[in-house]
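Take a look at this one chain, the form predicted alone, written out in structure tokens.
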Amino acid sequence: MPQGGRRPPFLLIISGPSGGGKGTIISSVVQNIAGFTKVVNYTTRDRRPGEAEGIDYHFVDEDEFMRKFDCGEIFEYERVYDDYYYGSPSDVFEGLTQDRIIELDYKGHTKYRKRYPDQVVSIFLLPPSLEELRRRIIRRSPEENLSARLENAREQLRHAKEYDYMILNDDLANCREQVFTTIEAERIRRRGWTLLRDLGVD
């Protein structure tokens, strides 16, 4: 743990199928709650309309995302739909001295929850319903692989259960609010631990 009083800081993962929301949780998160940073994860597909690189993702071809994997940038990786590559960066722990947020799948999840395991707090985004996760992948990318999308959906919401939150996605307002609070009962949670620290409780 930190010294000084401070509390420690941590790693949110936030998860969910694809067209579950992720993104405008994420956006929410770091525009509305002071000391968070979102870690930018790198990826071999091309930019959709409205995405920055160093925003939204760190966009490389194959050949860089390898290499980068190979020396040591890239911490994990999954070949998402049989076609583009997604993965973390190694750097997310270094100088970690406040809260930051990111975007994995369940095996990201999994692997940073075995690595870092009081590091991490996840939540995972859950549809109202698999036709209404149908319709939002439609609309935001009608051309990319339907099926494929929403048969990932059934295997990221089997692993749901092992996060730490669940979360409805069927109202956005009330699922930023829900989001909110989790990290606020976080954050004195871990001032606890700090408080205890303090008294000579190990």
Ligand code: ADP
Second form
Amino acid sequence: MPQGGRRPPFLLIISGPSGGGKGTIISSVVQNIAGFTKVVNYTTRDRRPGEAEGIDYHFVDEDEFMRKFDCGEIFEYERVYDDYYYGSPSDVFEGLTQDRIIELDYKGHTKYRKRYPDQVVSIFLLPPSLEELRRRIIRRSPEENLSARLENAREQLRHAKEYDYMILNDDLANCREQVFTTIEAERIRRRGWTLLRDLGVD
Ligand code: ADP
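We have the form predicted alone; now please give the form predicted in complex with the ligand.
Then the entire complex follows, led off by the chain already shown.
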């Protein structure tokens, strides 16, 4: 049974190669687990069919992206695939009262982990194979830069061991269940910190 009660919230970082199922898993967490909100990142890439401004990403042009980075609204960013920028907002931990979930690459993961070691929990989604990854990328959007994405996938995978958890995304329902179980376990872990503090032991 889920353990309720007070506890510090955490930021769940989801990483993995492009096409690895990050967006799919994040939507599923937000829809199915009470108290989770998604951090909406910034990107300069084009909107895909079905994506919405402010829900999937904040879609901005390069000038606006750089303005937001210069004034501190964007915490960290990466330039990937054909020169697109992806960046995360700086205010993630301001008034963090609920658990939040964010998609980041391994460099973003390292930066957040260094800055907020106690608040970060991270999951790397592993593909069953690079061949299956290829099929998923093509199915999602055939016009995407496939070779750059597959090259980047290898680079991402080399950092998978830096994460708290590596979860295989082969069967989607199975993967989802393992992510949900991880979330429940991390909630219980943090509840323990509060219980101990209530006992006057810090
Ligand atoms: P990412 O956000 O990591 O780039 P997506 O969530 O967009 O990946 O998933 C890429 C594509 O693969 C989507 O079309 C999605 O529906 C599909 N997909 C994700 N997980 C699975 C899975 N376990 N089995 C089959 N297809 C999947």
